[in-house]
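The data below hold one chain only, encoded as structure tokens and taken in the form predicted on its own.
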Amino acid sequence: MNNLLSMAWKEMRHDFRDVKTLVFLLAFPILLMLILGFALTNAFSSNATIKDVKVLVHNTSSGQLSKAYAAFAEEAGKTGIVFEDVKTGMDGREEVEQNRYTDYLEISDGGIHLYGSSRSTIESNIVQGMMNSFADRYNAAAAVAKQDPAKVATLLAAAGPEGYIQDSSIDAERQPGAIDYYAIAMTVMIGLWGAMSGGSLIRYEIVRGTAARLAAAPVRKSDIFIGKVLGSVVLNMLCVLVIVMFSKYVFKAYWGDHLLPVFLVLLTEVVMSISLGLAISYMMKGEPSGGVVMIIVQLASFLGGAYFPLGNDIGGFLGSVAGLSPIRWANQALTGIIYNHSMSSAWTAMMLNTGLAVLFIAVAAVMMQRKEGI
């Protein structure tokens, strides 16, 4: 056990003292983060505003219907939606076709007549849409008035500023920001970045010359080997811990309220790389696994949403090979975990990215074991 735990602490000293690496790993990611946060604002944004709606009208009511439209007029003033009275001379529907104004409406003690203009669709809609409920409860409220006409204004009043349209939405309460995306898509990216530690524990060894030292040393190549592996395993979780810590306090990204199973699952995906790395190293033998490393590092990147976001209703050959980026599945369930307080998606992160590191542990062990060296 010691000298598993020398071995670990070695291997963290060796990437502490290489600054340019470690500064690179930290400084990337939050540039990246800081530049596609700010620059694709906007693409993220799901908000839409409404301005400028005006509606002509035209009110010969009298008694109860236009006191309840008076009420009606004012609190929807309040919401941005503007009603005039039409004055001598014009003509409602004129001024509609000539897209003067949003709505013509016609108020009389017989009935209400709404004029929409094709133009403008949406504000056009919701006029109609408000003009359809104020209607519905002053139906309701003359049905009441034969009844029991002292319930009449409670009824009338019951509405208040937001009581003739209520919406709700199936979509989450919070939807993830540009900065928000990008923290979550930069972290799991460094998470995978650990593929290129685990890829260089043994052949930088060789490198150095520092191999047939190990191999020399009366320490067990598997004290060598998990030493390695959780030396390289603490350090790229740090890195991921900073980038996560940076981003929640100073880009204020939102990370919920369940930070463990959120460092769960990128734990896992720090172990699965690191362990990718490391079997890639020893089926390659020498220097083209760092460029093998490399090319499925940033292949999973492109693919997983690391750079821009790929929707869940892709389908063909791109949703079939972007479903293998281990990138993509931990970037959906962070959001799960995040955002819908769902940890399905989670479990099945952690219980791939744990299927696969043990699958490449174990072949790199394997390898080991039938070498001379390490």
Contents of the next structure:
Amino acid sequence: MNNLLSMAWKEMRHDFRDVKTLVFLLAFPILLMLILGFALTNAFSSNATIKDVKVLVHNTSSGQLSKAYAAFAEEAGKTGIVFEDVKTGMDGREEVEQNRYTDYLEISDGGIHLYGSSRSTIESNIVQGMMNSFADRYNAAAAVAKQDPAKVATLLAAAGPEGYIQDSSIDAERQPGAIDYYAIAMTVMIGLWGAMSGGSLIRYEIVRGTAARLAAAPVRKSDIFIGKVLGSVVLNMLCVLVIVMFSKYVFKAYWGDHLLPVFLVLLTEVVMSISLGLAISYMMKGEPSGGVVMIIVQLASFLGGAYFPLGNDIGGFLGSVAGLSPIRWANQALTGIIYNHSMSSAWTAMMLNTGLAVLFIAVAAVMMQRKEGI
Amino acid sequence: MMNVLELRGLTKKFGDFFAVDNMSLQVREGEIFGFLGSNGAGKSTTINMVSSLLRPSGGEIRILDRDIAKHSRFAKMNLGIVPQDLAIYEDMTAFENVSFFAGLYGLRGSELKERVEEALEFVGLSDKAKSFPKNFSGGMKRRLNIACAIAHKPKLIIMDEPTVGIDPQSRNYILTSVRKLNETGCTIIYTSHYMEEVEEICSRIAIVDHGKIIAEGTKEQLKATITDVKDIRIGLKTLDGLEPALLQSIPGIRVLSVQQDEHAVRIQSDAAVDNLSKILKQLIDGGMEIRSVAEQAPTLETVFLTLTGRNLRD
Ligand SMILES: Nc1ncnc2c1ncn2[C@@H]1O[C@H](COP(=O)(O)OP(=O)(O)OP(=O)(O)O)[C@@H](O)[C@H]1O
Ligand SMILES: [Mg+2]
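Right, the form predicted on its own is done, so what does the form predicted in complex with its partner chain look like?
Let's see the whole complex now, leading with the same chain.
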């Protein structure tokens, strides 16, 4: 344990003393935020407002669900979201694909399905959040109905006229402006830069020759390994923290009222990124892995919308590749939390990140055990 | 007496290439053991296996009579390693470097601080404790490299070319500290390209070639093995008119070198062939004026040359 901590501490010391890298790590995203955020303000203000959110609905449900939905649609409609019934001959998903609707909602007695547009992420997240809270409430009601049908009405009514809307907390005034978008996008991008730290953790010791000393010292390999990852996670999270705070207080970017889940998503992203870099560096067997990691990071940044929102210009294939970018998951997760108080994409992102981190660390650990030296 | 290090049939293959080939060796307590060999002989590969940086392809390594594969922690606690390539962090002060590595051996608090100061003092870097190695001279870096290996007071210290590429002053400092370390009870394995260093400080020497030990013993023992070669030095008034090719053709001559600044010719020749009179006659016939003729005692250089047919530093 002591050795693990001194490895972690040493790792942080290297990072802190590498002033050039540190400055770059902080200045680059802040500068980009400034340039993109303020230069593109106009482009963003013409973007979707809540009034442009149109949901196409195909409702085949009956009974309780149908009634509940009707009540919900009426309340939700007051926010400016338009719910339109599907007409014969319309293909709901195609309509969303074509960007004529933000979402396509299928309601049947089997359940609720929402097909969101991958292009208008923020709007789609809003609808998704509302549907989630609707579903939650309906499920609760349905569970109660089995026990005591009399109480259902009370429960649904308890939501009040603004119930759903409050839950999803749409602030009609609050539109993500360019700076808000880039504050999130850049922070998420810096999180992924953890892959570069991760990729150089082991190589750092090999290049300096200190791998020879570490191998000769009575330290478990796993302590070296975990200690270095830990130090790197702490440092990368500190950078992320600084960038969030800087954008929040200096650029007045909107980060919502729930910073804890925001940081949790970012933490899992950082851990996943560092593990990714580490696994790649082990797979490259001591060859410089920086190039490969760099390409992955840049591709993921581009596809994930770090430099500009990949909204309306990408089609099928690129769109589905974009879905593989950790930056996109994190972007959606943060947008969900910040604008919609919805944790659903946040859970997805955190789970994906954690799962991948475990996988990458396992790969690196197996390779580390097999490898000579460290 | 206890073997501080013992190698039994140690082998390391890189692909099909045997970098270390079935090497067996015993180093006893209190020795300064020299490890001599030309570039690529397999010295560092051997050392890197002893220090767990490389995994042996075969054979056994024992430190203080215990197999390091089974008693890894025990072996590591008793071993200090001075790698051939500098192994220090440039962005940490001299003190922080030694302290970090010594900390890995379980030293803490005031004991750690004392040991670190002691180690820095030992290599003459006390006044540089708070400086960063990036501002150090080559010799100072080498000394720090040594300090990092000794703070935890290991019983065995292995130094892989600790004096490579440094000024004479730092070199003398290092040689003196090696002797001092040895006097405190440390067993030392010392690798070098510099024959004079090895000759000066080592009590026993192994000559390594192509991954094998081809000779082993004290300096005297090694030199005594050279009975089939004689080493003759002939001083001349001037080298003008000297024709080495003619001399070379005299039977029995193995190596002939002309020492320009000393106006001398040095000849290594088969001891069994009586050719001195022919050599002298050849020189006199060529109009050379002979000032002195002497048979040299063999040096480690001669031993190395005879055994491997090569100079140590080509
Ligand atoms: N990782 C490796 N992969 C392949 N071959 C290697 C590797 N390490 C060393 N070798 C080869 O093994 C041989 C022995 O190398 P080693 O470094 O042990 O020599 P050395 O005696 O220390 O030489 P020097 O005096 O130059 O330090 C050399 O031919 C070298 O090229
Ligand atoms: Mg070597």
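So that the term is clear: the rigid core is the largest set of C-alpha atoms that superpose within 1.5 Å between two forms. Numbering follows the first chain given and starts at 1. What you see is a predicted model, and the numbers here were worked out from it, not measured in a lab.
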Post core alignment: Trp329 C-alpha displaced by 2 Å or more between the two forms: no
On a core-based superposition, does His341 travel 2 Å or more at its Cα between the two forms? no
Indicate whether Tyr182 shows a C-alpha shift of 2 Å or more between the two forms, with the rigid core used for the fit. no
